[in-house]
Amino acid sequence: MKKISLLLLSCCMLLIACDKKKEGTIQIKIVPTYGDTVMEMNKAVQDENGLDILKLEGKFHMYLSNIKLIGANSSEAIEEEIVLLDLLDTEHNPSLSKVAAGAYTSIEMGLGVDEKWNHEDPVSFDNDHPLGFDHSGNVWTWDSGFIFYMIEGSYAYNRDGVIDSTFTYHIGKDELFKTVTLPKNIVVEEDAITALELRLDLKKLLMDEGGMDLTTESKSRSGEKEFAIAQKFANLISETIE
């Protein structure tokens, strides 16, 4: 008898060890390039004249939900439901996550924040959790919600190489969440880490034509008055970002 409760035992190890998915780490890192060149922060780039155009300084994050890596006959959830992506916070830039490992082709995510967990008190989450309260600067209250994306830097305002002015964009709400998927060839290989770099052009965002318009479209913190703004905003996001 004993000997058969063990080989039942054995057997029903073997079938869990069987079932166990198989699970590779994702690094997610979010990368602000102008055109080609990456950039840093506090850092002014050149525009193609040698000149001095685009600087990043003060805030830049933006939350990313519900990302899925996505393969030819299936899609797996990251285990991570909600990353925040903090240049200024190493701990949040790359951010890493359980994932079934696997050959994928596309990765779809949401744009900020859910709604589901936008009106949520920081209070209410691990003080380390990407909204918890340790990131309270990145809500402004539970009515309004998260702050999607805090983007802040200066710019050569006459294309002269001086840069003398600034622009800030606070963008949340919920209207303005979004979801987005992108080609990208992903492997995961199981007890591993695969990096995935996701690139956010501010040349494309800020500076082209197409663009956002910085002299009279450099700042909105999502109000009323300024809504228009950062709807075009969270709109060019979701078009640059690759």
Given for the second form:
Amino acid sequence: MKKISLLLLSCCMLLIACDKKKEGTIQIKIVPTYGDTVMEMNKAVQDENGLDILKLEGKFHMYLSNIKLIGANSSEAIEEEIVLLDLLDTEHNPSLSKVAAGAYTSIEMGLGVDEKWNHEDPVSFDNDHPLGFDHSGNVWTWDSGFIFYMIEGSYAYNRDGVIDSTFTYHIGKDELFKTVTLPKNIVVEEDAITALELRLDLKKLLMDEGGMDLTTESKSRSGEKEFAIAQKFANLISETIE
Amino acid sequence: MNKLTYLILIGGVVFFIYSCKENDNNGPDIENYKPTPYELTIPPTFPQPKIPADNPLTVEGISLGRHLFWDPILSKDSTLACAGCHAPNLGYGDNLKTSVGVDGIAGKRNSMPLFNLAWSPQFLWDGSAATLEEQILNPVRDPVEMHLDWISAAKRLQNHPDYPTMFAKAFGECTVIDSTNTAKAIAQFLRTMVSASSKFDKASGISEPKTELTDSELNGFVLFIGTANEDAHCVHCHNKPLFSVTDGYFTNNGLDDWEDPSELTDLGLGGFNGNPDDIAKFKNASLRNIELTAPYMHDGRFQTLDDVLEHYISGVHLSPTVDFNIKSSFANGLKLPENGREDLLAFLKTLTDWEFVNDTAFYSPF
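Please give the other form, namely the form predicted in complex with the partner chain, since only the form predicted on its own has been shown so far.
Complete assembly follows, chain above in first position.
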């Protein structure tokens, strides 16, 4: 009887051990760049002539929804419904835990807050939830929606090294929610943390030909009067993020 | 110390412990005594309040806090209560540029109105108090306010005919009457002071009865929340439901023209935490009850709400730590449409909560 019990116990342990999924963690962060130069808050970057041209100030945040990792054989791992990336809070890069270990070749994600949460009141979440009250500076409380991304800063209007003008983009509204798929080779190892870095080139977005025209399109908070600018910015950001 | 002294000392300690723990059939059940929990009513759209685990709200604690708030016993010459600088009809602030203490000396900052403190993450204009309990310790001992050391304050309370019983009911029989428990009781009382019944709240369905804003108030509201040209951009720093900034909490709203901090008389948050990026930043005040809380700003420099609007329309200074929204939206002055100023003022007055200021539950119990 004792032997049978031991055998049964061993079988149970084996089953439990087999059942344990091999999982790891992905720590996700966003890095703003000016070309190849990494940008920091409140520090101007220089153009090819060494003149100050652009500076991030104020706020820089972005919501990502429905993050999905796609493997070589089209396998999918959906790991996090919503995260908030905040450049001012680099100490707390959001983690996607319980990601199935393995190799992935791309990441799919929504830039912003999916419509299914976008009209929720922050008080319906825990205060420290990405959509909760502690982050309610990221929500238009009278406009029923979260600010998908908020990018603020200043620039040299005349490109003469004198940073004298500001840009402000607060982009939201359901119709500006974009889903992107980025090629990314990510290997998630069991019980390990893998860094995933997203880059946003502000030179391409704001200063290069084909980007925003800062002389006439430097501000939008997605309101009716500025919606065309918001639309252009949302399109550009979905093409620029990598 | 001789043996007899030791014996007396040990005996005293044993007696103290015994008297606190033993429950004979004739006395109160001290060990199991619990003050009555008090459930704070959270208005719709308000988040969960920040109430410390070591100071839950109780009926007895709130009652004690209310008495202590209104009792001048905590000031040097027993003439000034907390309520002396926080009057109900003034939104629980005062109407002085900067408050005057028991010695007739004016402090350097304007008295902050008291309401919705259960949702505040930091206290005082410069954020130097991390908790409400910590904040309460300051005015009692501050020489330019109530100017009474806490040892003397505690002795007065211990020798009072009523307070020892009230402390026992609030915190248990063997509670020490000291600064910590005094501050805890006052904090409990202050956390019950919830303001969410203004005309605006009634118009937006947060409180009853349902009411409607006038055309002018509604126009003002649209300007208030608007962030395009010819809007007022107030919402950046005064978002609902608290009408204060919901993150960051401290801002430099462009009050002073300075390049070097030595030009300033008050460094604000930067003076407290030593961070140069925080110089000239002050706590972002709620606009609830703003009609009642003049004069305005940390130093009471603006006498009227119209003066405040004028600051944003034509007077902001782009100093080194100025808030980005000020720089971005107010650098060239605020351009309001015709009647915009009047409409905005009309809307701001809808944030006055007469039910709150007339609520006798917060008035003097004496």
